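Starting off, we have a lone chain in the form predicted on its own, written out as structure tokens.
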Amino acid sequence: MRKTKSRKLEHLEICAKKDVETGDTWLSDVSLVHNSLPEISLHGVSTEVRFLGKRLKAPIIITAMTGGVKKAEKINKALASVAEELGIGFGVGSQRAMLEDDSVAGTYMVRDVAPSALVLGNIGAAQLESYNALEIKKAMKAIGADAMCVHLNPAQEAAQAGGDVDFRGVIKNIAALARAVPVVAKEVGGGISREAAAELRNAGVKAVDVGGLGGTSWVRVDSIRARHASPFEEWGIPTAASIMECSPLLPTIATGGIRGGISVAKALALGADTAGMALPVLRWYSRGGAKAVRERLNQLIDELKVAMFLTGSATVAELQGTSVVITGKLREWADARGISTSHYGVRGIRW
């Protein structure tokens, strides 16, 4: 347990202060087609969505970050309170520490400040071998979470000295958990392929969080901890490609290098249902507390609304059907993988 706490504190410190982002999301290869005749009012643009049974005022989730140490309790409550105020989602960090020692359960408790928000629990895929579905369900219910994220992090585990690198039986264990609670399968920097998404769908998973290449690299985080670089710091499927791989199969959270309202709009136009971020939120909080997080997220939501207005999209559903041009490496990836781009067509225009 002491080792888990130490690692969590180191992760927070490294993410707050070090360069932990690697790769390219390929979202720069996505262009939204400007509509100079939007025929809607900016003031009438609605960012509301329903996701995992909850209404969100904007398709944004503050994704899994921390828990299990005293410092995490203050961070989680502050960020969850902002999520409640803005009507967005919030995810806690891995509850492994809580399963090892229930005295730290309070560091994950946010329902007192976020009574109606979408709250996501979290457990590592490797830990499903050590804890059964009923134990994990109990941990999820203890914090009042709406669903349980199972983070898939083989590259991170391989980068850790003594990491959990035995992933045999993971899909079987996920299927068992999915029979007990709603499960979101979540990558942490490597992205999710359509083959993996298909297996996850067949296992009963409700949604995926792509966690693509181009944002925080947890391989790099653990390389910094170990004080040596890893050749796998830029390993993975870029975020934009992973959205295209997964979104036809399962409801999709776009994470991995999402840094502003325009990147959220591009992710949604590619097929994502919501978008999430953790690293920017942690850094906003470390520099200016909950006030800074609130201000920056409001700015991001305003940027999303303007992007929707400029594509003539009054709703998120309309944005998901808007005209998109895909070029560069992302187009090459789609062609090589046999992913059709024909449905990214022109909406609502008669020639």
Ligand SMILES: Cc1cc2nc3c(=O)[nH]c(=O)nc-3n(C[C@H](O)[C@H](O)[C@H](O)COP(=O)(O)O)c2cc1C
Second form
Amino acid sequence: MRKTKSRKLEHLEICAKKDVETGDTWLSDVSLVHNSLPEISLHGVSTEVRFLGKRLKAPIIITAMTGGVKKAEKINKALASVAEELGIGFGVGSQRAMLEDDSVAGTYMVRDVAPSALVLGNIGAAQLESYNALEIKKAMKAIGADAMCVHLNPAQEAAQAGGDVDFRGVIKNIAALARAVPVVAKEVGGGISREAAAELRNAGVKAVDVGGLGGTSWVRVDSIRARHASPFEEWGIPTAASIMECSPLLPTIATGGIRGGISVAKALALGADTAGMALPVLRWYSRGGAKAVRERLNQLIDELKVAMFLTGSATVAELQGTSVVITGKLREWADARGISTSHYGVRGIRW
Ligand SMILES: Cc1cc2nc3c(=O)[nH]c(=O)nc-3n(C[C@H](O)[C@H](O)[C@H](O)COP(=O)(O)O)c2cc1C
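Okay, that's the form predicted on its own, but what's the structure of the form predicted in complex with the named molecule?
First the chain shown before, then all remaining chains and molecules of the complex.
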């Protein structure tokens, strides 16, 4: 347990200070078609969406980062209170520490500062072998979360000395949990394929967080800890490709290298329902506290609104139906994977 705590602190430290981003999201292969006749007012653009049963004022989620240590309590409360204020979602970090030691449960509690925000709990797929669905449900209810994220991190586990590399039975365990609580299946840098999304949908999962390649790499974080580079630091499905793989099958959170309002707009136009970010939020927080997080997120939401205006999209649903041109590696990927891109090109023609 002590080992989990010191590893968590080390992760926060490394992520705040070192170069932990690898690969490419391929969002640069996505162009939104500019509309010189938007026929809407920028002031009338609405970023509101409903996601996992909650209304969000903007389709943004601060995704899982921390919990289990004293420092985490302060971070979780600060970020969750900004989420409440801006009407966006917030995810706590892995609740493994509180399943192992109930006395740290308070470090995940945010409902006092975020009574109405979408709050997501978090557990690793590997922990579903040790804790049954009722125990996980109890951990989710204890923090008042709306759904439980199950993180899938086989690349990180494989790159780690002594990692949990036995993933047998993972889908059966996810299905058992999905019968007890709403589940979001979440990658952390490797992306989710269409095949995996189909299995997750059949298992009763409510949404996926693609956690694609191009943002924080957990393989890289662990390489830094081990002082030993790994050839798998750029392994995975780039975020843009994973959105195209998953979004026809399940409500989709686009995470992994989302760094500004235009990337959020591109992710939504590709088919995602919301976009998530972790690393930038941690860095804004460590440099300027909650105030900086609020300012930067407000700026990002303003950028999203301008991108919506410039595509003539008054709502997120309209943005999801806007014309998108897909080029380069992303197009080659889609062709090789049999993912149709014809509906993206011309406004009004969507599946
Ligand atoms: C410091 C830090 C801690 C994280 N801890 C968790 C975690 O406990 N559980 C989880 O599912 N994801 C965790 N993540 C992954 C993020 O939620 C996210 O999926 C990933 O970092 C990709 O997004 P990004 O490129 O915006 O950072 C963590 C990320 C960071 C930066």
